[in-house]
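In structure tokens, one chain follows: the form predicted alone.
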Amino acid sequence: MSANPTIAAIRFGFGLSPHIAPPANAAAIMAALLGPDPVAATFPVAPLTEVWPLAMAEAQLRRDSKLGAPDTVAHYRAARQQNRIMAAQGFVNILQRAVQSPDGFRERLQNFWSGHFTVVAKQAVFIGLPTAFAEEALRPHLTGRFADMLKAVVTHPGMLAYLDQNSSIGPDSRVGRRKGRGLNENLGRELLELHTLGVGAGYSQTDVRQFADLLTGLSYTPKQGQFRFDPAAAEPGAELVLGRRYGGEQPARLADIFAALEDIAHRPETAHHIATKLAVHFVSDTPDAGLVTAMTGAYMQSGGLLPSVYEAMLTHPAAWASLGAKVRQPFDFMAASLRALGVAPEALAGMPLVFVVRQMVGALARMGQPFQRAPGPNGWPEAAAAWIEPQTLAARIQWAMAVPGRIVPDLPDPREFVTAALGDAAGPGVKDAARQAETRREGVGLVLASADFNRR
């Protein structure tokens, strides 16, 4: 099937908008992706240099408040509120990007890679950490080499904190011998199993342990949240990972870890794993084998240059098959709803904090996808069955019926909205529902709650 603007907007972006023309074809999608990224500056999120000090301040004031001094308790509550406001603003601006950007593919890629390299705040004070991680380790590399993204990931305190890398000390290192501390394999295992080679790629437990040995020394300063490489904590001697030897120099070097990451990033197993995950996320839970083969080949031929992989996906006929093979996940559904309604930036920016927390962030949790709280390092499930459950579907319907009218008081005529939201993908059933609705609120809600809208 040839390129279709409706498919382009829904499958490869956050949906249609009455104010933003959909991309005409694969070339238009790629041109936008490789162009400027203005929405990142228009809708900024707090960087690590702001997130970490605020988290440390809240944590310290919480400890101090246990002493019972009234002024200390008040300061703690103020710091906690400031942290929550920062996180809520980060959520709103991520949503703004999805709703307002003419380059929907970039925002979908940001969403995809944030799931591939999942980071979750283990403590409430670090509520802004996953957003800072995605902005700093992932977004700058969306159009670069996978190997460079991988290096940024393993040197960002967000990932190191999530996978407990600070507790991974070479048992025979100076720090390990002095403090009696040992290895933590979390980062090494997840890098091989989830982030690069994939499950069943032929590596062994010995490879995992040797890789974890090699990664010792990767760390961050607990108080400042700054990356550091500590040779004194690195396991001495060379490590054999997937048949190649790394390290052995004294003192240990970060360059040896980067060399291993480069080699792993260029392996055919990694190419196939990344290609498959992209195809599953964007196109189908069971993607066409030829599509995955084309994307894998593009990865290997380009040396892991991600735009080459995206282009191979976008130019393959299987990528333009009829819509409906995927179920929109809750954040995708919410962003697509607001985008279809043409919600203005000031309307989203003006939402009260309590509304954001209860009707937006809270609604995502009720739909089964609490914001930046994936259940494990493997991120959110892709299979449609994971998102088609009575309780979570009921939450979608409730949100569709109740919330849009509170953000857009003057809702559109449902008979016009069904076309604005779905274009030529609107089936006769949803068109009839829109025509027969007794009120605009009901009609808009029925369109947003329809199977046509909730699939892509």
Contents of the next structure:
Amino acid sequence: MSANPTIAAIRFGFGLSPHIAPPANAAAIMAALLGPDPVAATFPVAPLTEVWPLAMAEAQLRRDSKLGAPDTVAHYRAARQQNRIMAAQGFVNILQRAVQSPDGFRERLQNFWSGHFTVVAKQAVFIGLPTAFAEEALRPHLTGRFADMLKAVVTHPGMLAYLDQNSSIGPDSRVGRRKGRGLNENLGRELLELHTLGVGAGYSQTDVRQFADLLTGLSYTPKQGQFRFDPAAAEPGAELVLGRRYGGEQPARLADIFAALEDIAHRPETAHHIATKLAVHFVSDTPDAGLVTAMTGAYMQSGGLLPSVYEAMLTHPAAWASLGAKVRQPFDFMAASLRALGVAPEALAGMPLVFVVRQMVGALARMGQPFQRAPGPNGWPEAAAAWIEPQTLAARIQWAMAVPGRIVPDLPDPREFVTAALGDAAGPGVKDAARQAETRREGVGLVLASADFNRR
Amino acid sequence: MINGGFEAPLSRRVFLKSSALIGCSLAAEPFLTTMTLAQAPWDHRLVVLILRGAMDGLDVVRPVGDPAFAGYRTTIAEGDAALPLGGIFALHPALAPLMPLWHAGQLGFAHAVSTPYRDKRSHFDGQDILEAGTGMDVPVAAVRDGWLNRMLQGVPGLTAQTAFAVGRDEMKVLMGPAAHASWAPDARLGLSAQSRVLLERMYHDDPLFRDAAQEAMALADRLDTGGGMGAPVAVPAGAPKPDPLAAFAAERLREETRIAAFSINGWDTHRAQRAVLHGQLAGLAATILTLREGLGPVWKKTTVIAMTEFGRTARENGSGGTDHGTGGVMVLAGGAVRGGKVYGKWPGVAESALYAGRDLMPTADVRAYAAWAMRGLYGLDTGVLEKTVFPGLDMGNNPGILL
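Having seen the form predicted alone, the form predicted together with its partner chain:
Shown next: the complete complex, the earlier chain at its head.
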């Protein structure tokens, strides 16, 4: 099959919308991606400079309130509520971008990279951290070089906190000797295994250890949450990672860590790993070998320039095979549902907090994708079968039947909605169901619950 | 530990509402009459718990009598009152609620066990190998089914209800061609009769959606129509809160289900292990006690095995935690096990005895214990276990873990 607008919208975006024209072809998708990014400002999210003080304030007030004075309890509750409201607004605005943006590919990429570089809030007070991390470390580099994204990732407190880098201290460093502290391998291992080379690549436990040694010194100020490179915590001496020597300067330098990240980013294993993950995420759980080869080649030739890799994917015939090989993940399903219904920005912005938490965020958890809480640093599974199980499919059906009608007061005629939601991808089964439903609510629910809509 | 503050995937409140619904007999329901005609060929129950994240076996069953051990753990276990198990071992204090089971011979451990996975210490590969039940000679990506599923493939006359994956985690250990059921106790549908017919028709030609929906509807029916027939089990004051997944699993195991599998996550204690592991083990104790309560008379025919992808480093790391290791501990519980004992050959934890100078040296394959459990419970042939269920495994001598 060749490029067509329905596939462009469904496979590479958040689906069709009655108000937004789908991209005509690969060139249109790329043009939007390489243009400006207005929705980031239209639907803003809280930056780290806001998230961190709120977290600190809540944690402090909780400690104070445990000491017992009655007004501190009230203050603590207020701080906690403020933090929850900020997080719920962040969720709604991330959803808004997916629902309202003409440049759906950018939002899909943002989700892809947020999974590739998973960050989870390890304590409830840091609920805003994953959003700030994705906005600051990933979004500016969606259209840049992978190596630059990688550097932004390892210098953001979100990742440093999630993978324990802040508590990894060179045992023979000044801080290590004084406090008797030592190494934590977590970030070093996941950088090689998940973020760059991939677990099948030829690296050893010694490489992990040496890389973890090299990464010591990456940390942040605990009170302000500002990145800092602390040479006093860096393990002295040079490290040998994948056969190359780094560091050894006194004092230790961030530049040596960056040099290693540049080298690792440019290795063919990394190119293959990133190309495969993108192809699996967007096109098929078992992607065409030629597609992956083309993307890997584009990565190597461009020096890891991500738009070249995306373009190699979008211009390959295998990227335009007929729809249905993959299943929309729950967030995509929810966003695509609202997009197909043409929900106005005001309707989403006006959702009460309790509704957002129970019917949206809570529903994602019941569908198997608790928001920003991937089960581990490897992010979300890709296989279709991992997402469609009795209990998680039940949650999709339940949401499709009950929730859209509470956001959109006038649900569309299900017979027209089939076409609005699926275009020429609607099969006869879903058209029949839409025609025979007893109510508008159920008809719309059936279209959204259909396999045609849940696949992409 | 990880709590984003939003509604948890399995809300305790929702469960408490639904536990009233599942605490009753299901036999009167029309849906079940066809199902219950097919009897499972076995009477014994097997519960497989996958402890994801790598449980620190050296902290759970501590080799306090090994002279080298004390030097490795200076902050993690400092000053807490481990419970003597006899010999060189002592139990983590958070498992105190299980001590009556230990004394009754219904709780045991196998120490210094591992899968054949070595050196890369990746959680994800480690769990895949644990659940695939293969050796390192087979590429993990090539394995499409889990060892529990391969065991079921060889047994005639099973129904989908014989084996149950509980909860929202993917359970690769049960995946594969042999039919099995899966459900989370908080799922609901709420469909009109017409919508249901249309949904079934719409899914008819898509096996992935059709099969999942059929099972969802069948299970939702059972739970929805059982209202008012029972009340949640009363919990004595001070007892750990019951685990909803375990309660649901027990309910199924008292009916026609014989095998249940589910996950307990959160064992990756890179930092603050003292606090984190305490909470994890309290949860594990609650799971086992909830199973015992829920299984009632069937507990005496039950074997619970809890396994993890690998152990953790012998030395604590720089942040009050431990990093990924190799040898670890398997937990055995139930009325069918010969407990009150720590099984296995102890390799010692002196520097020279450690694997790669950092991890507990495995002296037995965790699959061998699982294989002997299945042989004891279901009479499976050693050849089938060593060739099909766990290809390439040498089961060795019978350790005698079952009564």
